[in-house]
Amino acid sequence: MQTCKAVVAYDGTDFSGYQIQAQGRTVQGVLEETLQQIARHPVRVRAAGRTDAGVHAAGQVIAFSLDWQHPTQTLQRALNALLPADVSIRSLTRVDAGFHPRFDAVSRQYRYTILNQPERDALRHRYTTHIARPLRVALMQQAGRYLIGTHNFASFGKPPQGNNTVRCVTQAEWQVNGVEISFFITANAFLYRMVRNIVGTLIQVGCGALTPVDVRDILQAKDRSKAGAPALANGLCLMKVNY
């Protein structure tokens, strides 16, 4: 048995999230079905994170073990030949059997992209959230700085397990590229829907409903009811996992 690490990209639009479940098409389910087809035995896939329905990935990391006696490049080509068009293997390498994509990760980066123009764009709607009203990006940038550091982020999400809501954020910044406004956030780990809840709150700052100081107060309140509604899933993408 060989253990492999793969960097996976997927368009999350037509998936019910990453994690396999009783009903609905999932990224994990598609990966495991394809690996079983190649290896001719069941293959369990471990991932760095569990993205929600509609969320995309450019750099999801998975690991799996299978009976494979050929070069890894051959396995990557076979996977990409059999996987559906909305999932692809960007890279594949052999690793030690003890490697775990989630527990060995030191940080993860997400990007949230907003299309900020009066008209919606049919060619970008799968990967951006359309907001017609002009956003005050400078204020959103200022509000984001309050998130950097080690804080209790209970106002912005729930832990996937246990009750620890403390996370360390090392990046929280907006970048403007024409009519697209993207929020990049990097942390050691994330709470459930943490990024979407943060972005939803920062959008309120951009619209003038909240001030940057309000975001600081919301963070310190440790109360989910104080923050804004979550931003839509389609603008969110897991960019990379660092080890």
Contents of the next structure:
2 protein chains.
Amino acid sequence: MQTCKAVVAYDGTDFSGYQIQAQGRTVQGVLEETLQQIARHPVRVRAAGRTDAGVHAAGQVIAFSLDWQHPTQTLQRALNALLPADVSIRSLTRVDAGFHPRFDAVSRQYRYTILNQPERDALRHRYTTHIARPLRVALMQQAGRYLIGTHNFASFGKPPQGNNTVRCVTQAEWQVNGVEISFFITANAFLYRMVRNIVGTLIQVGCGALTPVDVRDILQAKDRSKAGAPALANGLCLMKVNY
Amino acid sequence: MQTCKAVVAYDGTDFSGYQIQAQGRTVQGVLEETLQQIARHPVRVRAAGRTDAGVHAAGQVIAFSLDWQHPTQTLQRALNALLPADVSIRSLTRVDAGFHPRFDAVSRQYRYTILNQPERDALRHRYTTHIARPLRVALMQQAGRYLIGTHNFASFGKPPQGNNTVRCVTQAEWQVNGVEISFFITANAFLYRMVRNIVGTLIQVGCGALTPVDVRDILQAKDRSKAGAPALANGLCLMKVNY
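Rather than the form predicted alone that you just supplied, could I have the structure of the form predicted in complex with a further copy of the same chain?
To see the whole picture, the full complex is given below, headed by that same chain.
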């Protein structure tokens, strides 16, 4: 058996999320089916993170073990030939059998993109969330800075397991590219819906409904009911997992 | 009755083309249904061009007449609120009742985008066509220059009606943006599938299967069987209609 690590991109639009479920098309389901087709035995895929329905990935990381005698490049080609158009393998390498994409990861980066113009755009609706009101990015930038560091993020989400809500955020910055405003956030790990809850709150700052200092107070409250509603899934993309 | 001209964007992925059909979801069908909902009477939509299934538009132009007493901005907002996410109205203005988006157009511009890298990318599959083999863009550029001018384009398509296959091409150029290679072509009008047939042929030049001079010869042959197979629909986008 070979253990492989792969960097995977997917367009989340037509998926009910990453993780396999009883009902619905999932990224994990599609990957396991395709690997089974190639390896001719069941293959279990482990992933760095479980993205929600509608969330995209440019750099999800997975690992799996299979019977494979050929070069890894051949396996990557076979996967890209058989996987549906909305999932692709960006790279594939051999790793030690003990490698775990989730437990071995030291940090993850997400990007959330807002289309900030009066009218929505049919050609950008899959990868951006439309906000018609002009956003004050300087205030959102200022609010984002309060998130940097090791904090208890209980106000911004629940842990996927256990009850530790302390996370270490090393990047939280907005970048403006014309009418597209993107939020880049890097942390050792994320709580459930943490990025969307943070972005939903920062959008309120951009609209003037909250001040940057309010975000600091929300963080300090450690109370999920204090933060804004989560931003929509379609603007979110898992960019990179670092090891 | 007010006559309005609108610039429309759509993501062609989930449409069976622009033109209304007995079966399948069409852009025209969605526009007419939504306008009828707003105007409370049937509305017929005329368009500058009929794009095929899977083809996108950033600047399709339509015209329609309806009972409307309010500002055009209100109509645009109502349309963008009611239309599905994959169709949007970029601008909307009042025009003379006699305006016809197709007959009054003096030229149209299309863009065709190729993703030219070894592996395909799930996040770009909707708007680009993947070609794994490195393309020699300089040769494709040279070949494209033979198309500029007034020529009989019978080798590259059939007329939508009548039998005049003479068209005047004023722009035919490739632009490289990293791994994305885009072909911009402007003409007074286009034959059926003309852009995709031209791009399919120029891709053969980029792969070395044809020389630039072969493209000149194919053009001069005025014979549909001489050109390459049409490039896939998903890379194509109607960018602009000029009046």
